[in-house]
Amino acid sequence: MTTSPTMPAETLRGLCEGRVHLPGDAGYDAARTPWNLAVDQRPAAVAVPHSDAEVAAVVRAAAAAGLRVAPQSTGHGAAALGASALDDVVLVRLSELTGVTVDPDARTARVLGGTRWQDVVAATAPHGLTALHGSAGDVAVAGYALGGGMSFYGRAHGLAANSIRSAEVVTADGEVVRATADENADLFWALRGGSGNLGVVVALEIDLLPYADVYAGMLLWPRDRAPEVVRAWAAWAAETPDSVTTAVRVMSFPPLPDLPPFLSGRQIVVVDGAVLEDDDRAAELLAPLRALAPEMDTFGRIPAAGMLAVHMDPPAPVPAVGDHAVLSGLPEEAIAAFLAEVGPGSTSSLLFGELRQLGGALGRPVEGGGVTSYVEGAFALLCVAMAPFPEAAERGRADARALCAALEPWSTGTRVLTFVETRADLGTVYGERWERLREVRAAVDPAGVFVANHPVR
C-alpha cells in the first residue's frame, strides 16, 4: 500500500528528519499504537519530533494543509481520542521529547513533553525530593498534570495541575510561548486542567516535594474479606487526617505465569497508598485496617522512588477498557451496591472495581490555581478490564458500566479526567469556570487545530 501524493498528509514528509509516519509507511502502526493496546487510532499521519522547532514546524505544516493536530505523549488516556475519526488529525507523539533538570534549592523540575514520571522520580531522589506524580512510572509528566492528576500524596498537597509553574506551548499559529501566572496568564489558566485543546505542551516547570522517603505499601486479604474490609476502610478513610491517601480495590487476577504467586489466579482485596507521617504515628492511624489481620502486609518506611510500585499497575502496555465515577460519599448503600458487582460471588470480568480517597487538599479550590485546582467529592470509584480481543472489551466495558451504575445515586457528575475512558461531558466537569476555557480555547485556536481526549468547544 502506498500513500497518494494528493493527500494532504504528505506534505508533512520530510518534518522532524524523516520522523513523520503516513498510512502504508512502514513506521506508521508502530508509531499510531498507544499504550492502550486496547485502542486503534488510524491517524493521517504520526509525527514524532525531537525538539520544539520540531512540534512548531509539524503545527504550522499541518494547520497550512487543513489538518488538525492532536498532542498525545504515551496514550494511556487515548480510548477517547481513538473513539472518534482521525482520518484529518496528525498525531504528535511527544514520546521522544523528553529530559529531566532538577533545581534541587528551587525545588523544581523542568521536564519536556514527553517525560515519564519514572524519569522525573530518578532524577529527584538523589536530592531528597519528590513529585505529585501517580501511581503508574510510565505516565507522561504532561498529560497526567495537565488533567489534573491524582497523587497518592494528594489528600496532603493537591492535585499535580496546582504544581505547574509554568509551560512552554507550541500554539495554533506554530509558535513557541511561555505560560505563566504573569505571562499569557489566561492560557495558563486554562493549560491546567485544561487538558491538550490549548496547543503542544513542550515543557512543563513543577514544583517538587521533599520527601527523600515516605511511608507507603499495601494490605492483602482474600477477596471473601471483602465485606469486612470494604466496610471498614470505608469507615476510617472517612475519618483520617490528610496526610493519609489511600484506595481500596477488589481485584480478580487470571492465573498467568509471568504474575507473581500471591496474585496469580487469585481473587484479593488491596489497601494501599501513603502515610506522610513518622512512623510511630503511620503506624497508630493504618491500626484499625491492621487489626483486621491482612494476609501481607507491606506498609512501611521506603525510599520515595518505591511509591511508583506501591499501586502494582502495569509496567508495560495493556489492552484495557474501563470507567470512571466522583462519589459524594459511601453509606452503607454505596456500599453494598459495590460488593454486588465486584464482592465475593461475582462474576463480573473486571481486574478491579477501586475506592480511592478524596477530600483534604484535593477539595480545596486553590487560589490562584487553574480551571481544575480540586476535585469536588468523597471518593473516586474507577473499574477496569483487561480487553486482549473484542469480546473481551465488550464484555468488560458492559461490566464497567454496571458497575458505575450501580453507584449512580451517589455519583456527583464530575469527573477526573485522568480516569476517563471516553469521552466526557466538560460542561459538568467544569461546571462555572466551562464558559470561560471555551473562551480562552476560542482565544488561542480560533481554528480549532488541536484535537484533545476530552474536546473544549
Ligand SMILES: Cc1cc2nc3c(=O)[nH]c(=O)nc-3n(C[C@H](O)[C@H](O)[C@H](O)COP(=O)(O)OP(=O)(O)OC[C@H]3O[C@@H](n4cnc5c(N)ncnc54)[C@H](O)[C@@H]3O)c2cc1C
Second form
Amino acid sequence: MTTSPTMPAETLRGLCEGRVHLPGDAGYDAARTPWNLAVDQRPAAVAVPHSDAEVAAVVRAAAAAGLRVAPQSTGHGAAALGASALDDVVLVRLSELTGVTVDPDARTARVLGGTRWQDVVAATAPHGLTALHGSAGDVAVAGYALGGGMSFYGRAHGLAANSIRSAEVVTADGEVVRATADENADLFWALRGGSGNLGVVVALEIDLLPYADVYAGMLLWPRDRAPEVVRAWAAWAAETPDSVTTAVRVMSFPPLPDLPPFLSGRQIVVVDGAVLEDDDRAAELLAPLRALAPEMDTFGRIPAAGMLAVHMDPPAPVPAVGDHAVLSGLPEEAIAAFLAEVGPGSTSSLLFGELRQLGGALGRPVEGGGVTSYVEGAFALLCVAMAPFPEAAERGRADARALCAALEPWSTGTRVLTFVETRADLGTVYGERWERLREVRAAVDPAGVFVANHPVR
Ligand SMILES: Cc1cc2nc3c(=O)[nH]c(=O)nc-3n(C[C@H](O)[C@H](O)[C@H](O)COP(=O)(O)OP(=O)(O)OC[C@H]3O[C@@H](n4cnc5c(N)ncnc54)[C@H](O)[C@@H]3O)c2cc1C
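Next, report the structure of the form predicted in complex with the named molecule; the form predicted alone has already been given.
Every component of the complex follows; first up is the chain already shown.
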C-alpha cells in the first residue's frame, strides 16, 4: 500500500481486491456515477465491496485515515449527498453486495446490503409472496426501507421500515453487529429512519406479504381532463378504504422514440396504484374514476411482480431533479394551485407533478417501530423534472420549488424521507424523536465516521 500525506484515501488502495477507485483512476468515474445522473458526486475514493468483511476493512481503513464513509446502494437518493463536498468521504457502493434468501414458511427474506427490489420480487414470486417495495424495481431495499419506504401496498401495510425484522450493520469501529428488537435495540430503532448515519447495512431481514397477484394498473386521460380528474381523484382518495393506495400525476413527455406512442410527446393525467381487494370489490371501488371514461384503463388482476411496472418508472438511470412536500389535505384552493402549476396551459418544465395517498396504515405509529414508523398527513406531493444539462436542472429545480411553494399553505412541514431530494432538516421531520436519534448516533459513531444523504449530527 502507498501512503501519501496529501491523499489519505491512498491508504485504502488494494482493499476490496482492488475495487477501490481514486480520482484519476480509470474506474473512478464509472464507480462514482449514481443512478441519478444529474448528481456529480466526487468522493475521495469509491470502494465496491463484495462481502461484509470487505466493508468492515474499508470502514476501519477510512476511519484510521481520518476519512468519513458514505454508504450508497444505487444512488437513486444521491442528490442530497452529492450536493455537499465529499473530498474527505469514501463512498461505499453496495451495488455488488447483493443476494436474496427467502424463507417461505416464516414469510421473510434476507437481502444483502445493495440488493434491489426487482431481485427480491423475482425471488419471492415463486412462493406466492411479495414485499412492501416502491414503484421502481431498481431502487435498493436498504436506502428505501431505512428511509421509511412508501409502497402502493402502504395504506394497507404501512411503511416498509416497519417490515424490517433485523439488520446486520458494519459500525464505525469496523465490527459487524446484528440489530433487532432485542439485540442492539437502540441501533435497531435508529436505523429505521436514521439510515446511513449509523453504519453500513450489509444485510436486512424483512417481512413479506402473502400476495401472488394483486388488482392494480392505471387510468389515463389527456391533460386537458386534469381539472375534473384531479378533483374527482382527490375527493375519492379521501374516502377510500386502507386497501387502496394510488397516485394521480399530471405528466408532460417530450417526443422521444424510446417512449411508447401513448406517452411520447404527450401531456396526460394518470391515476395508478393497487387495490388489495377481490376483483368485484376492486371494480366497485374504482367505478367513480372509470366513470370519467379514461382513454386507457389497465387496472385488473396481475401477478404481484407486475406491480413494479405499473408506475412507469424509467428502466435505466436518468438525470433528474425534484422536490416534495407532505400535505394535510386537498381543499379546492390546493387543487387549483396544483393545476395552475402543472395543469392545462401550464408551461412548467416538470415531467410530472404527483399526489400520492397517505393515511391508513401509513399514518399510524407502530408499536416497536423505529424513528420513522408513520407519516402524518393526507397526501404526498412529488415532482420531478428531467435534467440532461445544467440549464434544464436549474429550470427544473425552480419549477419544482414553485409547485411546492404554491402548495405551502397545506404543507405539514414533515417529509417522506425517501422523496426528499435536498438535504432534509431531520430535526423538523422527526420532532421529539430527533434528540434520541442524535444520542444513539453519538453513542454508536462518536467520531462521526458515517455520512448519509440526510445527516444526523
Ligand atoms: C424512479 C424512482 C422511483 C421511486 N419510487 C419510490 C417509491 O415508490 N416509494 C418511496 O418511498 N421512494 C421511492 N423513491 C425514492 C427512493 O426510495 C429513495 O431515493 C431511496 O433512498 C433509494 O434507495 P437506494 O438505496 O436505492 O438509494 P441510495 O442513493 O443508494 O441510498 C440513499 C441513502 O440510503 C442510505 N443507504 C443506502 N444503502 C445503504 C446501506 N446498505 N447501508 C446504510 N445506508 C444505506 C444512505 O444514507 C444513502 O445516502 C423512488 C426514487 C426514484 C428515483
